[in-house]
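A lone chain, given as structure tokens: the form predicted on its own.
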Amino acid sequence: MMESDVIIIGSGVAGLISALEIDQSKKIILLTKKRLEDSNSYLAQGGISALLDETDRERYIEDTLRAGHYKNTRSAVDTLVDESRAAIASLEKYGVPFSRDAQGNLLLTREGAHSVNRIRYCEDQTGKFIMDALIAEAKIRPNIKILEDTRCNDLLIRDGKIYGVSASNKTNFNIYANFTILACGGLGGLFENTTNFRHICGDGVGLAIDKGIDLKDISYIQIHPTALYEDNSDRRFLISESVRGEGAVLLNHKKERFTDELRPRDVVSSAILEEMKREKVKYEFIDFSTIKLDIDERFPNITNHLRELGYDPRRDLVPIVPAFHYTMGGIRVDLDARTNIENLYAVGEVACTGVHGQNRLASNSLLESVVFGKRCAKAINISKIDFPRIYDLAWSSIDFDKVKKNIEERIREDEKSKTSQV
């Protein structure tokens, strides 16, 4: 048995920001199924979007709503946009080195469905740089205990309140706490063709289904247009949307351009899949040669990876295919990350505030994690516990073999429900 004030399940940006923003007088246990670095946040390439200034507010809101097909929750979009600059300031406080020009000004890029350049970035490995900074800070915090290679097997819930979790690494044990935060990512590992880590496979949603926790928009999943095509690949290597934002174009096998590369992700993905179907091929191409800036300087990780595989991105067309990328739906939460279970919170991709609607605007995912992770921490900091802890709950584990089937069933139900409402 272990005990703490707060349990956090997951080690991506959402979980780490929540941990760092919670008052340091509170003891925190953060557990993660693999290593701290093994989260989808670490893989994020393109960047993190944020408001330019007040003149950009309505424009940014409209970009987010339009990309989401106006199925977004407007209050969540307003919150995301209005608190975006504070989110960037928080990351800089923790030492995130955003790319700057010679004069020290933040460099901004653009991705699909953004009307202006408002995306901050760290080379072409924004997620890695953010995660490295947050992990370094978390490791020196005396109130944060990190448990790697530890799985959350069940939620200890009684009478609509959560008292902790059942977990396991080399042994089985319960962790008791006043608050529990789910930050365990989306559904990507369930899909054969995915840009996600394979082990991030819907554990949080599976736990929610098992425990009757409310879900929202679970059928809203996002396909990324440009994952590197390889004959054999456990996880598709992502070719960032910012590559197209800097001028790369999409070509078919006749070297013809067939779509506007900067439309929303779902539109571009559909265009690629239609062109593949028309040509009866397994992939199309992205052409880096139309980019005017130095691609090795701007995209060092991507270009190095491609060269290791034998592609010269300055000369060669690079094969791409759409792949599962992001879960817009998830556990239903309010703007402070609360679920319908008392003192259970959810943040990041496992959660659904409704901010993304039916399709996420590029570079809003890291931002969502920071904005709502901070709001979750604030809610916990000001909460008052009005019930005693219970320590007599037996260790338990849900049947994870059934998780995939349960999630697939809920996705079908949600799709059917939304279709009947049209």
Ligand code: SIN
Contents of the next structure:
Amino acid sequence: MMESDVIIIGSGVAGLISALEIDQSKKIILLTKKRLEDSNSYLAQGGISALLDETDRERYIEDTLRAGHYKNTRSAVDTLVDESRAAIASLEKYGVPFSRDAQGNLLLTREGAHSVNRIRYCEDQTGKFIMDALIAEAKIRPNIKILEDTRCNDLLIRDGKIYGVSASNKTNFNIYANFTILACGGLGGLFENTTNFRHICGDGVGLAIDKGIDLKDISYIQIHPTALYEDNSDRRFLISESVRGEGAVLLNHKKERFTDELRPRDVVSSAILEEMKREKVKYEFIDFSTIKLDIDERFPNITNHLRELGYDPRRDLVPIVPAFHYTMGGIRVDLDARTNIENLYAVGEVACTGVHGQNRLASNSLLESVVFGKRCAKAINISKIDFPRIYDLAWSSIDFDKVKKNIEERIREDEKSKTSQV
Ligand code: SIN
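I've shown you the form predicted on its own. Could you give me the structure of the form predicted in complex with succinic acid (SIN)?
Let us now look at the entire complex, which starts with that chain.
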């Protein structure tokens, strides 16, 4: 058995930011199912959105609400937008190298449904650059113990209060703590056609269902318009929305444009799927040749990857297909990431504040992780610990074989309840 003040499950941006922002006097055990780098945050390409200045506030809020079909929780959107600049400042404090021009000014890009360029980025691997900086900091913090290749098998809850988790790596063991944070990602790995890591497959939501923890909007899932089409791939490689933001266009098999590439993601994905149906084809194309910038300089990771597969993105049309990308719904939390179980918090994609509504605005996910990860840490920092720690040496595990079925059932129920409300 092990013990600490806080347990964090998951090593994406939400888990790491929470770990780094919790007072260093508190001991933290952070467990992650594979390596620290194997999170969907690491794969994020496009960027992280933030308010330009106060004159952008209403516009940014409206962009987020419009993309979300006005199903968003307004207080969560206000919080996200109002705390966005502080989120960027925190990342810079941890050494994230946002791309800048020769004069040192921050560069800003655009993606679908944003009415202005307000997205900060690090080349075309924003997630990797952010994660590398946060991982480097987490590794030198003496209060953070990292357990890789470790799964959370169960949440230990008594009388509505969490007191630890059962976990496993080479052995099975319990960890006891005052606070637990779920930061273990969404449902992507459950879907065959996905941009997500296969192992990030609904563990957090599965644990929540097993324990009767409240969910919210679990049927709201996002399909990204432009994943690279390959005949056989375990995970579809993303072609960032910022590629369209910088001027790439979508073409059908007759080389004709068939949609406005910068509408919200769900609209563009539907347009592509309809066009595929109409043409009876398995993919459509993205054309990089309309981009005015040097694509190798602006998108080095994407263009290198395409070249490795034999495409010359300056010349060739690249096949794309919509793919599962993001879970908007999840474990219901308040604005400080609290679930309905005392001392249990949830942040990032596993959580649902309602901030994204029915469809997330591009580049609001890394931002959500930083803003609500910081709020979660603050809530824990100021919490009084006026309860004795429980030790219960029985190890337990939920039935992971049933997780997919349980989640599908809850998605169907959520869909049904939403249809009956219309
Ligand atoms: C992308 O680069 O298209 C993905 C960014 C996001 O999911 O917001």
